[in-house]
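Take a look at this one chain, the form predicted on its own, written out in structure tokens.
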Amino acid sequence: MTEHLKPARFLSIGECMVEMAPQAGGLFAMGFAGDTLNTAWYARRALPPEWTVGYLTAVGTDRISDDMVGFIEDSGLDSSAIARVPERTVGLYLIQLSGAERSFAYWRDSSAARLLAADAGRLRAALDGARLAYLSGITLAILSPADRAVLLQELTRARAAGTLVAFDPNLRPRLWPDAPTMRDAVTRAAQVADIVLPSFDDEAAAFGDADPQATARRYAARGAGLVVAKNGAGEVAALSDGQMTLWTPPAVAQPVDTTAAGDSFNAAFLAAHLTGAGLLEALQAGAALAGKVIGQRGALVEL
């Protein structure tokens, strides 16, 4: 099947979590949010109504995840494709803010989504017929080594049938054993990409990036038609079929907090080309959208 025939279908795969949202008074607001998961749910909000958006993950039976299930369901993603793992819950991060920075602290060793690749079959059925499927690099990195070479063998399958394949590589350290595994899992996910949207900062620190442009080819050359190194408010890096755009997002007034701005922008940015935008006018969705979530707190806002 080719792809401008394949269903209006979105799949993000990754892990959701319980989000702990710092408030005024030192109190914390509970919520669920991970970084593929943002990706999803502002990806419902930006494609048209006719489109389907899924999320592939792994939960536990408990109450928990009951309720995670239920939140994505409300969102208006599709829920059929995520997993009950008895004797397993879902994972839970702490927001930590400093000005519109922010780290995180993480309890997540047992987390149900670890086996979301588990099952070759159920990971296959998932993706047939899908327009899209985006996953990131801690999806990569909650894994086995084993089931990462399903996930992967899947998505290559996927591929060949037509499915498009977005990949970010959020790299994240502290989730990997060690930087050379981290940098060699990345970079076998981005050989089977299509479109890899990447973060200067993080590249630069992982594979010595001299500018987004270096990390752009770094990425093309493994094989990917469309490669965007985003660069916080700095000038962008877009690599399209071999010809290089570099592209500056307006500046944004108050950032309130950052949690979630990489996510959005990829959703916008992979919403308006796949309903036909140029590469010009994907990228200003893209930092549009994610202009407006850095204004307010929290990883899922409504705008």
Given for the second form:
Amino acid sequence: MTEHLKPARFLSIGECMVEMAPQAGGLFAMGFAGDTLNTAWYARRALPPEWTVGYLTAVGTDRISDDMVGFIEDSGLDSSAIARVPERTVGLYLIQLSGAERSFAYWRDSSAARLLAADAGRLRAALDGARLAYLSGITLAILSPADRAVLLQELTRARAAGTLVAFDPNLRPRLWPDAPTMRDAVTRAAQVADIVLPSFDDEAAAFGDADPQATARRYAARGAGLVVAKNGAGEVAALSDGQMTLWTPPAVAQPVDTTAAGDSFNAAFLAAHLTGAGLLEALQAGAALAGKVIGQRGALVEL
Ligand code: ADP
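Moving on from the form predicted on its own, please list the structure of the form predicted in complex with ligand ADP.
Below: every chain and molecule of the assembly, starting with the one above.
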């Protein structure tokens, strides 16, 4: 098949977890979520049906792992890049509410997903021919330093063969041994990315950026041709081939739950970008989807 006739493929790489969300009467509802899974889930909805959206992770061989893979497949995602690790299982997090404040408890230290980059050949095969590969700082944080290097090496190889690499630093200091390690790892990942999609508040805390423009310039200086620094309800700074665009997302009347705002923004922004939209149109698509997502409770909302 010639290159342009191959079905286009979006591949998201990271960890999906079991989510336990509080309901009335002390009960919890079980679901599945995770930053890169959320982006894949929304990308599936934002991209034309002829695109394949795949999820690359590792799970166990137990019942809950089967259920997770079933959920991923039922969501319309391609599960062929999901590895099975017999001696491990999937991670879990529990949401706790005190008033409107949400806090999270995690059980993910020995999750199967931590081994998602253990096999370079498997990564290479999954990345082969992908139009875009997407990962986050959480994807990097859960890997050993050696596996992290393997993943970046395979992304570099894929990029040289024509795959676009998109990266959301999604900084979570608690997942890293220390701040310098986190800063070094995300900066290295940005060096192999064509598109970087940071959130300003996290970046300001970790890198001391004065404003979203500073965040965008810092990542662009590492080589990313396109950086979109998101800033909640505030102005987005988009730096595309040296040209800075400042754009304010439309106000959202009643934000209910900002979970997955950034993940869904990334999905719709990338889908628009990949299907030929200009920068402003892609920003509008990102903000429109994120606006709908924050108007409802939960990470994955029916639109
Ligand atoms: P995250 O919640 O992942 O940190 P951000 O806060 O950076 O993500 O928000 C991502 C996008 O979601 C923003 O660029 C904006 O389009 C939208 N968004 C988030 N919060 C709001 C809000 N309060 N009002 C309007 N849009 C918002």
